[in-house]
Every structure is written in C-alpha cells, then in structure tokens.
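Given next, in structure tokens, is a single chain: the form predicted alone.
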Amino acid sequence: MKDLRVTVLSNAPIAAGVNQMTFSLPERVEGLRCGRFVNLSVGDGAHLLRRPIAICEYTDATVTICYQIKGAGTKLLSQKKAGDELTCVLPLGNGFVLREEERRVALVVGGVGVFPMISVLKEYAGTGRAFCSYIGFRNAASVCGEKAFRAESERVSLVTDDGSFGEKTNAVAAFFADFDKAKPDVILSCGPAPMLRALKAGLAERGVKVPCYVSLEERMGCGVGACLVCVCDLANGARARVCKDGPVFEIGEVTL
C-alpha cells in the first residue's frame, strides 16, 4: 500500500452518471489485483475523506477506475482535467483470487459492480477460462462495460430493469435462468445489496454448492480499517472491516 500523488491522464463520461478516470502512476506499485480498489481524494481541501473506488484495468504505469457521480465529491472529481494531480491510497482491500480449478466462472453483476468485474475479466484473459457473465442496469442510459464483457465472456447476458435494453429482468434471475448451461465452477457477484441478498437466496432455494464470492460496497471512511465506517456482520456473529478484511467475501459469511 502506498499514498502517492498521481496525475489524471483522461476522465469522460462513459454513461448517464458515470465516468471513467485513467491517472498515471510516479512509480511502480505492487499488489495490483482484480477486486482491489483506491481511496483517491477529489482534490478539494472542503472534503477532506477521499472517496474509494474499485480498480477497473491497469498497468505497471497507469490505473483507470469508473465511478458514478453521486455527490458532490464525486461531482468535483468528475470535473478534474488531464494533468490535474490527486492523492491515491492503492492497492487496497483483497480482491479476487480465482484457483486453478475454477475454469468454469460466472459473474453476476449489478449496476457499478460492472467495474470490478471488468478487472476480472481482464487479469485472467488468456488463461483459458470460460467466462459468462449476467449483467443488469436500471435502463439503457446506465448500460457500460457491455464491449469488455463480450470480449472476453463465452456467455453474455445484459438485461434491464425496464426492458429498455436487452430482457426486461435482473442479473440474479438471468442467471439462474441459465444455470443449467454456464455450469460454473465459481460465482463472482458485485451489486447492490438488494441483489446480493437475491443470489444469496436463490443459491440457498435451489441447493446450488458452487462457491460464490461477493464483493461488497460500503460507505468508507479511511479505507485502511482504522476508522471503523465500513464494519459488516458476519454469519457467526463477528464482525468484519469491509476496507481491511474484504471487500471480497465467501457469500455464506456473510450477512447481507
């Protein structure tokens, strides 16, 4: 983990409310993975916690994150130009880690959960995976991504909520339509809580034994598991640092 000052290379729209940000790094940084994410300030001093976001692709010289403009630090994020500088806590959080057995992975995405899921798909190109992948959006202004997910999927999946693009349904329930089909060897979801708890129970209902990893997304504060903004519950009573101990955890234990 390293605090550096990075430099913005590009940063555009790529959705309705939604941005995609590539910033140059000053020195090389280990530790880089799929799953893992930042704390980048928005290079305001009136808001002094900066903002955590999952790592979408990057290089031995480059980070691009995406993210979606919901307040008004993101908002001043959003409006920040090439050759702007920024403070970065990278790499953080544990990511996702896929064992040489699971060749067969589906990935149920939701909404901005596209983003750590694109980090997925383009650590292990080449690896001989068979990706496929159930994506929904609430309508066809939000849909993005959809080139990196063909790319690299066996199947595709992209749905919405109104029917605006592609099926009228969600990810969770595309994915089980298709179960029989994908026949994963592991499950990789990241969403929205509502669909988290959908594919938890759904997983549950049909006694499907695959492991399923979630990556979840919380509010945070210092993004090292000091300040204790980001605690969750676990299924055996404890708690846990979403920032430290996740963001990634086994489904079952946790309580969504």
The other form holds:
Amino acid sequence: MKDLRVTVLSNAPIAAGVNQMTFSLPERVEGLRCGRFVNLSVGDGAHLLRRPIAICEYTDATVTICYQIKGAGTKLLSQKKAGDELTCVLPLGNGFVLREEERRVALVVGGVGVFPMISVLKEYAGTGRAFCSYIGFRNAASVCGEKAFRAESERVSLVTDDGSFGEKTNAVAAFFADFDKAKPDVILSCGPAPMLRALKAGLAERGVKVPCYVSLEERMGCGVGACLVCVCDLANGARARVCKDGPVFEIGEVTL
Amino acid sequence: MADLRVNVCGVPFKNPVIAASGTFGFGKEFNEIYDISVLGGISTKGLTLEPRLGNPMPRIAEGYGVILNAVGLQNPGVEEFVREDLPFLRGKDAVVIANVAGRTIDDYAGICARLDGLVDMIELNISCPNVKCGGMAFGIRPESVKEVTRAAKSALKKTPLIVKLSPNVESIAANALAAQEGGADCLSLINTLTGMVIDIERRRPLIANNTGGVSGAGIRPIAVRMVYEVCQAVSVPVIGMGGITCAEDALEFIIAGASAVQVGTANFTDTLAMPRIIAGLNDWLDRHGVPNIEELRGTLRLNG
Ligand SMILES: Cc1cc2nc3c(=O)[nH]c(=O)nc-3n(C[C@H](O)[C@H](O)[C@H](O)COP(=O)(O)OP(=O)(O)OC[C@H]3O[C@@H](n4cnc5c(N)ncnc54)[C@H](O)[C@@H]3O)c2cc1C
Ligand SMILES: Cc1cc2nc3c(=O)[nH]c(=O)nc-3n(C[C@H](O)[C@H](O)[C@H](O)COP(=O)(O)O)c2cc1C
Ligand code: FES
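What would the structure be for the form predicted together with the partner chain, given that what you showed me was the form predicted alone?
Starting with the chain above, the whole complex follows.
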C-alpha cells in the first residue's frame, strides 16, 4: 500500500458517460491484482475525499481504470489531461482469488461492474479456465468492455434493460437461464446492489452450493481500513470494512 | 533542525502533531504506508466499555471543503483494544492517547479506571454528535461537563486527563472552564460541528443518521477562533484541531495558544499529511529563525 503521485497518460470516453484513464506509476508497486482498487484524489481543495475505483488493467509501470462520470469528483477526473498529476493510494482491498480447482468460472456483471471483471479475465487468461460471462447494461449506449469479455469467455451473454442491445433482460436472469450449460465451479459478481441481492436470492431459491464472491461498494473515508466509515453488515451480526476486509466477500457471508 | 518538542501537562511529545481520534484507527493501517513512530502522538478511535456496532450506512458525505461523518463510535470495546491493539501502539515511539466515551457517568469512570496507567493520556470524548445517549449529552452544559470530568478524574491515579470539547454549545469557553474546575489536566478542541447534506433527488439526508459531524479544511477558522477563546479562559494546556492540512494551518493554532495539534480529515485526503506537516513545521521554523516551537505558543497579538 503506497500513496504515490501518478501521471495521467491518457483519459478519454469509451462509452456514454464512461471514461478510461491510464496513469503511470513513479515506482514499482507490489500486489496489483484483479478486484483490488485504487483511491484517487480528484485534485482540488473542495473535494476532500478520494474516489475508489477498481483496477481494470495494469502493467509494472501503469494502471488503467474505467469510471462512470457520476458526480463532482468523477467529473473533475474526466477533465484531467495527459501529463496532469494526481495522488493515488494503491493497491487497496483483497481482490478476487480463484482456487486451482475452480476451472469453470461464471461472471455475473452489471454496469460499471464490468471493469474489475476485465482485470479477472486478463489475470487468469492462459490458465486454462473457462469463463462464462453474463453482462447487463441499461441500454446500448452504456455498453462497454465487450471486446475483453468476447476474447476470453467460452460463453457470453450481453443484455440490456431496454433491449436496445442483446436480449431484453438482466444479467442475473441470463445467468440462471444458462446455468446448466455454464456449470460453474465458482461465481464472481460485481454490479449494483439490487443485482447482487437478486443473485443471492436466486442462488438460495435454486439451492446452488457453488461458491460465489461479490464485490461491494460503500462510501469511504480513509480507504485504508482505519476509520470504519465503509463497513457492511455480515450475516453473523458483525460488521466488516469494505476497503480492507473486502471489497470482495463470499455472498453468504454478507447481508446485502 | 528546529526543536519541535513540546510538553503537554508533563507528557513529553517529540513534536506537536497528533493523529485525531476516529481518523487513524489504532494506527496499524497507516503504519503500512509510513512508520507512525514519526508522529508526536496518536489518539485512538473512541473506545467504550462494550463493543459497539455504530450507525447504519452510509456514514459519510462531502460538502465544499468539508466532510460529514456519522460513524457512531463503532469500536471493538476496551478489552479487545487492550489485548489486540495497545501492544502494537506501545511498540511505537509516539504518545498513546486513548479516546473514550460512554453512556453514563459510571461508564466514563469505568473505562478511565480500566485504562489508568496503560496509556500515556486519556481523552474524554463528551462531544460526539453522532450517538444518541451519552457522548454529547455530557458536553453541552457546563454543569454536566464538570460532573463527568470530575468522575473521570477521580478514577485516574496515574494517567493525565484531556477533556475534548464540543463546538455545538452556547459558550465553549464556559465549558472549558467547567472542565478545568472538574479537574481536567488538558483540553482538546474542536470536535465536529453538527451538519446535514440533502440528496435533493431522493429528498433525504445523504447520511443514514440524518445529521453528521462536519470536519475538514472548511471548519478551520471556526476552530482557530474557539481555540483562541479557550486559551484565553483557562490555565491548563490546550490541544487544537479542526481543518488542519499543512504546517501553516498547525501554526495558526499554536500562535492562538495551543500546545499541540491534532490532524483528522487531512489523513483521508492525503495519507502522508502528518509526516508532511511535521517536515513543514521544521522548515518554517528554520526559515524564520525560530529555534524551538514552544516559543511561538500564544504569541498572537490582536489588532487595534
Ligand atoms: C471498491 C470500489 C470500486 C469501484 N470501482 C469503480 C469502477 O471501476 N468504475 C466506476 O465507475 N465506479 C467505481 N466505483 C464507484 C465510484 O467510487 C463512485 O462512482 C465515485 O466515487 C463517485 O464519485 P463522484 O464524485 O462522481 O460522485 P459524488 O456523488 O459527488 O461523490 C460523493 C462522495 O460519495 C462517494 N460515492 C458516491 N457513489 C459511490 C459509490 N457507488 N461507491 C462508493 N462511493 C461512492 C464518493 O466517493 C464521494 O466520496 C467503485 C466503488 C468502490 C467502493
Ligand atoms: C470519520 C471520523 C470519525 C471520528 N471519530 C471520533 C471519535 O471516535 N472520537 C472523537 O473524539 N472524535 C472523533 N472525530 C473527530 C476528530 O477527532 C476531530 O475532532 C474532527 O474531525 C476535527 O478535526 P479535522 O477537521 O482535522 O478532521 C472523528 C472525525 C471523523 C472525520
Ligand atoms: S474507508 Fe476508512 S475503514 Fe474503510
């Protein structure tokens, strides 16, 4: 975990309201991994909180993130130009880990949840695993990351809420419709809370015993585990820090 | 190299920069980024006798140059702190301050008795705006400030007592005097100012608790004014905080009369804020030919 001054190399739109930014690291950083995240300053004196964004791609010298332009902070990020500097705390959180015996992997993804999943695909490409991807977007204009999923997945189902691209359904319904063909050993999921709740309910209804890991979002203060701002409820009644103990949790372990 | 050492009611600090309660946990996480032994001191997350789960989420929101939080004193309880976190903190070369809270006067006395002699200082949080009973209830009126301070003080045989004052009161100077009369060895201020941010689309407060405590750069002028007023009113040392982000900010508090400062929200914006402030203090003093920082304390001259 380091707090570094990084330099923007590129920052441009890749879909409606979504930007991709690549920045260079001033030094080598250990532990960049899929499902982990960075906490970026937006670089003005008005917005004191850093923005947590998943690591989408990385090399020894660069990190690429993709972010939806939502409020003031991501708007400021979208105005950064090549050569601008930002400070960034990284890498944060636990990330997705596949066990050796988990060979068939289902990815159930909604909206900007695609970006951490792209890091999973890149990291485990060439390990002989079969990925089956179920990806839901609001509409055709918000579709992004399709190429990465098509390149690395055995089966891909890309759907939209309004049917303007692919079938008119959602990622969870598409996943369960294809479940018998996917035959996953493990399920990884990232997306809005209602999607994760539907996934959890669907798994319970069908009595699916396959392990399922979800990446959660919560508003953060420190981003490093010290302030207890970002906690989530655990099924056992305790609370865990999304930034440090997560953001990835076993779906049965958390109350969504 | 300027001399940054300060002495606060008999406790020596190698520099006047202290991590503010609730923003630094028990130090372990920030220690992954830098060695927290560089700090003058560390005030822990607010501790209670029993573990507490705190408030529902979301617990944080942003304003312009400020943040609002309503964590609600989530903490593992004093026993787990003593077992799991205190040994780590003791191994660091920084003054350890336990920030404590309770629902009743007996809670305050009980937790003070439990920590007496185990930490370097105890900071009584009677000013948390985010918990329903206890906390702030004691911090509002001078009579109850004095009463809870007296109870805490009589439970302490070895460890000096800091009373942390709330800014959400009629007269912070009157409360400061009340704490001094109750036996406080030192005062710290300010805790957060109560505020609200509304999500206009949902027409609901952004924070689950509805209101939250406002902190960060934007509150600094209010905090400096209050620290000045309190320093004028009392004879015990004062630790100032509220919106400090750099060495120059810290110096305002010291010139207003504070013996040391705490840094909270700035740790979120810049995890290296405190080491930078310490280096910045040294540079400023050297540049201005001031050999030691204690010389600056309370040197404010008013206009007119
Ligand atoms: C671990 C993690 C990984 C994430 N990865 C991505 C990603 O790869 N791509 C992407 O587009 N988004 C991602 N998000 C969501 C992203 O952090 C928010 O969209 C962003 O912080 C909004 O900032 P803003 O200034 O635009 O919005 P504002 O509403 O102005 O933000 C105000 C405050 O609320 C916080 N906030 C608002 N929405 C969220 C949210 N959904 N989650 C956490 N904090 C929030 C902000 O960080 C800021 O502190 C991730 C969130 C988390 C927790
Ligand atoms: C997330 C958060 C949690 C806090 N928790 C506590 C606490 O447990 N006890 C306490 O006395 N003050 C607590 N505070 C208040 C700070 O210690 C400090 O008084 C206040 O934030 C003002 O300083 P700042 O502007 O530098 O942050 C908390 C502040 C924040 C932002
Ligand atoms: S944001 Fe501070 S503990 Fe997670």
